[in-house]
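Only one chain comes next, encoded as C-alpha cells, the form predicted alone.
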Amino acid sequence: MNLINFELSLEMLHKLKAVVVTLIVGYLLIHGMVLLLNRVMFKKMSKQTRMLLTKGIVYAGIIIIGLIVINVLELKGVFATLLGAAGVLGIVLGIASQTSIGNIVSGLFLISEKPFELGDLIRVGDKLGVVYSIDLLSIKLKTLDNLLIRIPNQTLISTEVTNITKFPIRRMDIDLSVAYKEDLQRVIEVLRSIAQQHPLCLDEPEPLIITKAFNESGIDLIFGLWFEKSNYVQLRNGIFHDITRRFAEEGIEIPFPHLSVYAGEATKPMPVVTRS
C-alpha cells in the first residue's frame, strides 16, 4: 500500500515538473514570439494594430499552455465537466449582458472602420483626451489634465467623434476685431505679413483670412493659420503676441464694446453742468 502511495506521489511529482517547465517555456514562447514581431513586422503596423495582435497572441499563447497543462495533469473528465458548465454559463451570461456583446460587436466595427488610432487626439460629446488604450467592450481616454475617462464602444458608435490631430497638418481659426476706421485692405496685407513671418505657419496651404461681419463695435475677421499638428500650444501662444505687437506697431485698433448716446436732430443736447 505503501509502495502504491509512493507511486502515485513520484507521478504527481513528475506531473506537477511537467506543469512548471510548461509554464516557464509557454510564457518564454509568448514573451519571445512578442518581441520578435515588434523588431521584424510590427514596425510596419500602427499602434492599434500592434496593439491588438499583441492582446490576440497572449491570450491565443493562454489558452494553449491552459490545455497543455489539462492534458499533461490527465484531467479530461473534468475538462469536459467545465465545458459543459461553460456552455451553460455562458447562456446565462449571454441573456444578461446584452449591453456587453453590443459593446463587443460596436468594438468590431470601430476596428474595422478606424475612425481613430492609439496616441490620437479626439473629442467624444463633450469628452476631450488622446486614445489610450482600445479594448473590446470600451476605449479609454486620457485627458489633457491627465484623467482617465472609459467610454463604452457602444456609445462611441452612437455619437459623433471628432479626431483632431488625425491629418498632419490643422489650421487655427483666430477671430479678430478691428475699428471701422481701419483699411481692411492694409489689415489684411498685416495679417499676411504675420502669418509669413511667423516659423511656425506653413505657407501652403495659404493662410486664410476672411471678412465675418460688421458688429457693435467694429468688423469682424477670420484669420486662419495652417501649421504642424505637433505645434499647436506653440503657435496659438506666440501669433497672439505677434498679433498684439503687430497691430500696436501700425496703429491699428482692435475696439472694445462701447455705447454712444444720441438725442437725435430734433432734441438738443443733454447740458452737462459742472460745479467746483
Given for the second form:
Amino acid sequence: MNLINFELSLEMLHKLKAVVVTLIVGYLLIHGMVLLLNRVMFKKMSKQTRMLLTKGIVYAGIIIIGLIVINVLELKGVFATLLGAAGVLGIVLGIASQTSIGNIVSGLFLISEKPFELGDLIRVGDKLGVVYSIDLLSIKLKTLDNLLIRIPNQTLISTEVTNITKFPIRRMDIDLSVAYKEDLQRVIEVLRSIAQQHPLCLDEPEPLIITKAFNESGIDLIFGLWFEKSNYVQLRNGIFHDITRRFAEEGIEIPFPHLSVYAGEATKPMPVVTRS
Amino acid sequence: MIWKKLVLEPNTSYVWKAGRQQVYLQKRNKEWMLGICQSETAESGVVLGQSATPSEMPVWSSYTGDGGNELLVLPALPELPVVVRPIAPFQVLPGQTAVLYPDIPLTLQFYAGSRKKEHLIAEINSERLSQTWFGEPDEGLLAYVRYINFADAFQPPEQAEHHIVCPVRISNETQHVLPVERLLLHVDYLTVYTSESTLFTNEIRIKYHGEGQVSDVLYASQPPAVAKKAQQVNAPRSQRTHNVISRSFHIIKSLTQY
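Go ahead and give the structure of the form predicted in complex with the partner chain, now that the form predicted alone is out.
What follows is the entire complex, opening with the chain shown before.
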C-alpha cells in the first residue's frame, strides 16, 4: 500500500516538475517572442497595433500553456466531466458574464472601427483624457490632471466619442466682442494681422472671422485660428495676449457689462470717474 | 569646407547676430552656453564679435563638451518644408520656363568640436517663420510659409547673408497658362553652397504636365550656374530617392470649370 502511495506521489512529483518547467519555459518563450518582435517588427508599427499584437501573443500563449498543463497533469478525464456539466455551468456563467462578454464584443467592434488610438485625446461624455490603454473589457483614459478613468467598452459603443487629436490640424474658435462704436472692417483687418503675425497660427487654412450677433453690450465675433494640434496651449496663451495688446494699441474697445451702484432709494447713483 | 569656425576663450561672451536673432555664446570649463535674444531691429547680415553682457538676459541652455573650445557654425535650411507664395499673382505662359530665386532665412547649426551628427548642440532659425498647412485639413504637410515678390525674384539677390537663395526652374509644358499660387520646396533634400558671400542651394527643376497630371520635380546634383566658385558648406538633411515626385503646385481652377 505504502509502495503504491510512494509510486503515486513520485509520479505526481514528476508531473509537478513538468508543469513547473512548462510554466517557466512558456513564460520565457512568450516574453522572448514579444521582445524579439519589439526589436524586429514593432518599430515601424503604431503604438496601438503593437499593444494589440503583444496582448494577442500573451493571451494565445497563456491558453496554449494552460492546455499543455492539462495534458501533463492528465486532467482530460476531469476536463471531460467538467465539460459534461458545462451545460448547466454554461447557463450560469453566461448569465453572470453577460456584461463582460458584451464588453469583449464591444471591444472587438471598437478595434475594427478604430475611432481612436493610443495617445489620442478624446472626450467621452463629460470625460476628457488621453487614451492610456485599450484592454479586453475597457479603455483607460489619463485625464489632463493625471487621473485614470476606466470606461467599459460597452459604454463607449453607446456613447458619443469625440477624438480631438485625430487630424493633424485643428481650429481654435475665440468668441470676441467689440463696442458698437468700432469700425467692423478695421477690427477684422486687425484680427487678420494678429493671426498673420503669430508664427504658430497657420497661414492656410485661412483664419475664420465671422460677425456673429448684435449683443447687449457690443457686436459679437468669432475668431477661428488654425494650428498644428501640438501647439494648442502655446497658441491659446499667446493669442489672447496678442489680441488684448493690439486692441489696446489700436484703441478698439472690448465692452463689458457696467454696473451702477445706488446707495439708497432716495439718493442719486454714485458718481463714477473714468481715468485714462 | 567649414563655414565658420569659432575658438571661444573661456568665460568670454560672443554674440552672433543673424536677422532679429542674437545668439550669445560662452565657454565655461567643459560646458558650452548658448543664449538666444530677440532684437528689435534686424541686422543686415551675420555679425560675429566679442560682446559684453547682453542688455536683455537671454534664455541660456548649457551643453556638456569634451573640453575643446572650437565651435563650428554651419548654415542650414529650416527643418520643415517651405511654401513660397507670391505677393502678387504670378503665371507661367504655355511652353515657357521661369527661373526664380526665392530666398529662405537660414538656420544656424552649432557643432561642438567636429562636424558629426552627435556633436550638433543647437539649431537656431535666423527668423521666425510662420507655419502653414499644405494639403487638406485631414491630410497634408506642415510647412513654413514665405511670401515673395516674384517680380523681384528673377535675379539672385546681391546681398542675402542671413538667407539662402534657392533657385527654382518652372517649365510649363502644357498649352495653358500656369498660375502659380504656391510652391512647396522640400528643403531637406537641398545642399547648401557658398559663393562670394552668398549662400545658394542646388536648383529645383519642376516640369508641369497639366492639371491632374503628376509634375516632375528634380533636384540638381550640382550647384546652380549663378553660383560661381561654389563650395559645399552643408549636406542635405535627408537623402532623396530617385524621381522624387511631389505635389508642388496648387492650381486655381479657372472660372469656366465651376
